[in-house]
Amino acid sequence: MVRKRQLHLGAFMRPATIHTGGWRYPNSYADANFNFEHIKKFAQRLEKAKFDAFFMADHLAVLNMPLDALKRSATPTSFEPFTLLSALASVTKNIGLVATGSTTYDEPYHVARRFASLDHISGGRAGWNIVTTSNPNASLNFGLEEALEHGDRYARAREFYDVVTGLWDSWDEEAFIKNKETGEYFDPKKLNILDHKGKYFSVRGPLNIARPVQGWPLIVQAGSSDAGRQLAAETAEAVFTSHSDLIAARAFYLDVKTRAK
């Protein structure tokens, strides 16, 4: 008996085209990166075409490329992912909404709360793309003169993941009983205090939002270095990657699957 397999499609958006010169294409919308009406139509068309996810790339700084090249690119302007995807959640019904969230220049509590909120707003369609942010210019936007070393970024990311997922477990299923007769809004026995103390973070918890609809939003990871593959193997349910030929793609797939085992 042949096992039936299903192809899943995700649209890689930023929040429109990823191609730096795509805005010049005939009949394209040159302002698509910051025009919500256009992006809304894109998301609705993708949903109609049965795409599984709208994958929102993000950067925390203008891309560090020569100014003569940068001036020809549409990449310097882009919506903040959670604001955009929350808005798209209200005009779509089924398509997944995956936001990129950096573990290098943010705090786990913020990320956990944002994704839990997006999951509730979208009815259980949120996904977190874990990135460690390699653009050296991003550090200058957060009071740092130098970016973290590659290994430190991934070590921080691994602990960051543990804290975020731990915060998502702050409330058990059906913790909010909302009993009007007794006056009890939640069951204290179903409240969990994380009390995390690690190398990079000290976070007590609990998260001040109900458990995400999915329990945990979908975890996506993008990284092809040795440390990136290890993080993917340990944390991800979907891996964002790109390869120039089938042999390299198969080798990557086998490596990550082997690490996961």
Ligand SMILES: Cc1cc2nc3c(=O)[nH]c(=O)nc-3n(C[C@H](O)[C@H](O)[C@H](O)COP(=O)(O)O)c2cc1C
Second form
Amino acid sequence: MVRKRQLHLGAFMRPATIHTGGWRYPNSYADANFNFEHIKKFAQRLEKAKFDAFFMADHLAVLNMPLDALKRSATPTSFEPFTLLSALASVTKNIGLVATGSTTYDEPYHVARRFASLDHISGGRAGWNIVTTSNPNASLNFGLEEALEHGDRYARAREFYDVVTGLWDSWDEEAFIKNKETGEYFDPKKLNILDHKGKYFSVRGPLNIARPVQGWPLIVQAGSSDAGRQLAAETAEAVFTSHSDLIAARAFYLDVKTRAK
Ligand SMILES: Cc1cc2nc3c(=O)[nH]c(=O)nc-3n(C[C@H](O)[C@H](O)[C@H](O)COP(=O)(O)O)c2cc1C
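To complete the pair, please output the form predicted together with the named molecule; the form predicted on its own was given just before.
Next comes the full complex, this chain leading.
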């Protein structure tokens, strides 16, 4: 039997373009990164063209590049991902909406709640790109003098994932019985208290939003180091990567697949 192979397409939008000088093309919209009307049209066009996902990257700081180079880039300004993707959810129907969520500068309860909300608002189209945020300038925006060391960032990320997915399991699928006769809104037997106490986090739960439509929203990971690949292999359903030749790309693929097994 011939196995049907299908190519899936995702658009890395950040939120409008990756090319730092793309705004200079004669017909480009120079303000596209922070102009919702343009981004709305891009998302709708991608959906019409059968793209599976719209990915919104996030960096939590203006990139730490020399100002002489940075002043030519359209990337220092963009929307906060959840605000943008929630708005896009209401003007699209099918396309997946993937946002970056940092495990270094955020809290699992916030992240679990935001993705659960986006999953409900979009009818089950949310995806979380787990990143540990390598930009050291981000720490300066969160009251920290120094960025966490690479290994620590990944250890925290692994525990962060356990807490977020644990919180998504706070309510069983049929927990909300909404019985108007008896007056019972939910069934306490279908409520699960996480009670997580680990090295980095102490989170009781439960999450104050119903189980996400997908159960767990899609998990994406983009690490390329040893620790990054290991996190991808242990957690991700889709892996972002970037290679300049086929041999390196195949080696990466094989490595992550082998670790996943
Ligand atoms: C396609 C792609 C998208 C990425 N998106 C983000 C992002 O939105 N925010 C971020 O801080 N890092 C992002 N990264 C960087 C990765 O999270 C990661 O830090 C980088 O690949 C280096 O790997 P390492 O963390 O394992 O050393 C992205 C990487 C790739 C390949």
